[in-house]
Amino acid sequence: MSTQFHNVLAPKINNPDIQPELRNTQGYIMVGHGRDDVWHALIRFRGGADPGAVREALAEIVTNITRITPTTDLVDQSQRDNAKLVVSALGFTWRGYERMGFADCAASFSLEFREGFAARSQDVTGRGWETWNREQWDPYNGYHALLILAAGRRVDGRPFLGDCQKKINDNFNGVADVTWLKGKLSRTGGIPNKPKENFGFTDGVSQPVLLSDKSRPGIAVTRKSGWVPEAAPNLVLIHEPIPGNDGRAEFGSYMAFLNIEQHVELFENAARGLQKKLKLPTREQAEALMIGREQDGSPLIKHMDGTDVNDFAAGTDESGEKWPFACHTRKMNSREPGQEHHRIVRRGVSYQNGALRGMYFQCFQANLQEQFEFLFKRWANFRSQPKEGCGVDPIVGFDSNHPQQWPVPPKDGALRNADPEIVSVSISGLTTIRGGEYFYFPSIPFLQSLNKQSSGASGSAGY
């Protein structure tokens, strides 16, 4: 059955045939949370600590402290709706698999994984260390695992989570250091659930279904584009490479983890300077062209009459009038077909850190080069996607030589598709990124099996 489920466009969340898959894989990775506080637990597992009591103490934290929530948990609805339910995930570098135990098996894990964010951070975003945090984030001396607790649905989910953090700060004595991020999800954008983020804009709207719900009218019957929201599991799950049982039904998935700070108010100056550039009526439409949606989330190319919010697609405005093309959403997430296999599942949370704020960007993916760093090297930062000379993404792209071109909206709110007036605007430097990791997630067998695992196990690539 597991090929099937990995597959297969969207699978039904009910078909028995893949409740095997649901339970074994790591329900982050599936669905989001729906949580409203989450706590990121950067673990670095202490020199010379043993790799047999660092599985156990990890084993501990598994079978004891909090469990690793499977997907069956978060496709139902019971459990969602329980705001006491804390939702946790655990994931390793391949520092961290090194320090288990595991060196033998470096054949069986993808080399942008082993590499690691900070040595490839220059190559596919543009920018060195020069911007990270050194207290958080050490590029020399990088994190070993990684572990997320999310709590709280309409209610504060802090009382839960800290006595989680207590029990696992007193787990690690002596084994790990633990470094805690703290984020929130403000839910006050246009869409329901969605979270709202720093710059004022719903985040979150445009993700791939990887599980299919009955209960939902088909998205199928009210599409009017070639937008495609469903997508197989295989564009986010590998095979579990060191399985925990017989790995037929086993699963993980590569994340890409990044700190970006915010600059909010040079957001709101770079969209001043935009709208007194184009004539508009108000900064708040050019921060919509700068991101690329309302700030409610609603598409700007109005006048398709569809239900889904992503319904639109870039050929109904050619000359980026309405959407611009160098905005951020048109640069990230191309509507062009045969680009599908580049989405990545996003898994972001806020943060607010005095005057600080900023991002705790999480994505997943089945192949790291070919989804998040094909984003953000040939897309964000590639002046020329998706039409030539557009310039880079302004929200995370890193390019101050080569301004922006910005197609004058027409006053008329109509579509001209004709060659429009153009204004060079240069927008940059709106984020910092303070550090990052790759890590990967495995399958919940593997975690189970932790304190039963030696050193020198097999497996296969597979991703």
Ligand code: HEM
Given for the second form:
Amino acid sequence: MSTQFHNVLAPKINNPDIQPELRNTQGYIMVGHGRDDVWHALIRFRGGADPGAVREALAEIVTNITRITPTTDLVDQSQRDNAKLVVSALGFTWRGYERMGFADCAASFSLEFREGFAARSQDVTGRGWETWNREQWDPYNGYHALLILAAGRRVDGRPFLGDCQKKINDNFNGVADVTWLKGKLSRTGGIPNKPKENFGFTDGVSQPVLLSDKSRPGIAVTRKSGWVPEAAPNLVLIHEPIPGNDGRAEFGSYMAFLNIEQHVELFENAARGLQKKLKLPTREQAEALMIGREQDGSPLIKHMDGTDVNDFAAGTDESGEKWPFACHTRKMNSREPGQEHHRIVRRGVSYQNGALRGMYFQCFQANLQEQFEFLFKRWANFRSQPKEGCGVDPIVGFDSNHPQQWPVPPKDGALRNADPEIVSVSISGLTTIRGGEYFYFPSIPFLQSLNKQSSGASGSAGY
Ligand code: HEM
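Okay, that's the form predicted on its own, but what's the structure of the form predicted in complex with this ligand?
What follows is the whole complex; the chain from before opens it.
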């Protein structure tokens, strides 16, 4: 059954045949955690620490301090609703695998994962390390593991996370150092249960649906375009490269994790400038054109009412007068047929520290090159995606030499699809990458077998 599990479009969660796969796969990959307080422990093993001791310390966390949450928990409504239950997920960088003694397994992981984000950042994002927060991210001495803990919803999750934090710090004493990045999701966005990011927009709206549940009200069935909400789990999952106990039913996923600072004042100023050029009544309208959605998450093409909020029917706005070609959502998913395999599963978490605001951007995929890197390099930063010369992504793109082409929206709101008046405005620099890493989130059996694994334990790689 395992072959069917990951190849079938949104398999049903109550199918008894796929329960081993759901139990073995980290829930954070497959389903949103539904919590508001999210703490990230970036772990760096101490130089010279014995691989066996590192694995022992990790095994202690996984078995006695926090339970790595399986998908079965997150699809179980009572567990989901228990906001005191800490949802945990754990992943490693390639350096981490090397330091745990798995250097011999290199061929089982992808090249881009092994090279890591720091080495590929210039090529992928158009920017190197010059803007990185060096106290938090040292590109020469990257992190080895990432433990994510999430709790709280209508209750304060911090006491539960604080308790885990203390135990984890104590447990790693002498073996690893931990940098804690604390995020908080605010749920005041428009679509119920969806978070609001720091520019004020509902986020996490467009997500591939990896599992289906007939017993709950699901996604809308009336579709106006070729938009396919569902995906087979192999969009994000790969067969576990280092199985724990049941190789056939073990899966894991690659994650791109970036700390992206958001310059809210610059965003608002840019929107004011665009508002003026397009002669729009409000700044918020210009902001919506930059993102490619209304603040409350609803689509810009209003005649799509009653359908899936992601069913933009790109073909009906051929001139881009309502859904600009240069906006973030159209750059990142123009909904052209045949591009579904580039989709990513986003798990971004916002942070605010005084005036400093940003997002711990996280996305899962089966193939970093074809998904996260493709989106950033070939879509966000390519000025002719999805239309010749439309400009780079205004939110994360990097090229101020090629202004975006913004169509003047029709005054009466009617979609004309005629040649609209085009205004050229350059919007860039609204976000800054402060650091990042590529992680791999393995199967739960692999994590449970950490202190038993000895094969390939070839000693410290000396980073
Ligand atoms: C701080 C940086 C970012 C902010 C504030 C941001 C914000 C948003 C917002 C508000 C949406 C619309 C809501 C939704 O559809 O869920 C969105 C959609 C999306 N973003 Fe971002 N984003 C950021 C970075 C990125 C990055 C780095 C990538 C990938 C390289 C990315 C990829 C996407 C994708 C694929 C969508 C869905 C588009 C769709 O299917 O309609 N975003 N983002």
